[in-house]
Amino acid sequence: MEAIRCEKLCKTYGSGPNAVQAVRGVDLQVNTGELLLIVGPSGSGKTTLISLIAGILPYEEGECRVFGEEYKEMTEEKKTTFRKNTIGFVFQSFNLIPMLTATENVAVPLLLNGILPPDAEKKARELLTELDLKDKLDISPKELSGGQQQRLAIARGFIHEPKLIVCDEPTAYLDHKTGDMVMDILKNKVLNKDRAIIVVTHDPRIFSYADRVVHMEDGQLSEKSLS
């Protein structure tokens, strides 16, 4: 089944002459049951065309469409919703919340779609411990290494079990057997028939996890041999 299609989808920022096309007609398809590496040099829009297909950023020209959802053709509050229920997205700086706790963070998407706390937390608990943070539930993230914060931006990606997961580096700060361990999880836990995850990395480590892998560069994209 066809989880996104992109089709001569650009996106640029500025105008005039200081303006940068960051995405330059690009076409995708990635479909369910899959595990896409986007792999490229820093600045050829990786994190930009992550962010179009997974409704963060809007684009000028194209068309991406997302479990056969056109954001284009969603009023904002439905977009909203799309996001919310739909799609994980896993930060390169984490975006995490420094008020709230390890296992408050991660409960968060639950709590949006109407999950009761005790519940969330719960649920929250159980995956942070099967990313090995058993002992760091209770605790604030900046208390954190940058592998736990990892760790637990990765867990809130993913625990209300979005059909597309989008992840910006997700192994950028881990070490190769924790880097290993969050593979793993995402492609032999959450992966499956009805889901697709995004991956953009500089990380060769991981490159074995991909059913395939494209290559960005200047905001265009071609196929990667996996060799």
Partner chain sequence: MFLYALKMLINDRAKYIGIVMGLSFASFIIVQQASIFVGLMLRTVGFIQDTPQPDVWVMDEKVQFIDDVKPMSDTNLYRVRGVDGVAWAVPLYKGILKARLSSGNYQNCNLIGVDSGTLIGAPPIMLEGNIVSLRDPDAIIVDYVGANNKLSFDFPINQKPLVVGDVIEINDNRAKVVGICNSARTFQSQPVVYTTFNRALNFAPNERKLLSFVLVKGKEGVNPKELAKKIRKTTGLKAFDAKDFRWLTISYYLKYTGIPINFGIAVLLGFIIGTAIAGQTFYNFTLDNLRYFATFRAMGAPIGMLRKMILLQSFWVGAIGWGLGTGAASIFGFVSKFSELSFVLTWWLFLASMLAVGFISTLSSFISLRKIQKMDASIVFKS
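Follow the form predicted on its own with the form predicted together with the partner chain, if you could.
Nothing else is written out below except the one chain.
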């Protein structure tokens, strides 16, 4: 099933002589059950592209359909609801809230979806236990190692069972072994036939986990061979 279809997608920052075209007519299709890696040098437009796909940034030209829904046809409110129900996020710097416990951090997407705190926290505990974080449930994320924080961020990214997960450099701050473990979770625990995962990365060590790799440079995409 088609998860994402982008056609001639364009995004420009600024206007006039200072305008910078970050994404230039990108065509991209991602299917469910697929783990797509977007690779490319810094400043090539990777993060802008996933921000567009996630509905966080608006685009001027082209089309971007996520599970058949076109962002341009949505109001800001509908876009917010769509993100809440459909998309999970894993951020490069985790963006875990240090004032909340590990369990509470993971429960946030469920609370946003209207689940009551006791139920949301129960489900978060179960998921964290599954991810070998049973003894870290009630401590602040800042007391966790980088790998543990990333597992927590992944748990937060898919606890509400979104159909699309967007990951920005999930292994950037991790050593090889921990990076492998994180990708293993994404590939074998998170990915399923109804879900698509997009990973933006610089890290060539994780290419082997991808079903497909696309290369981005100067705001344009090109298919990259896995070998």
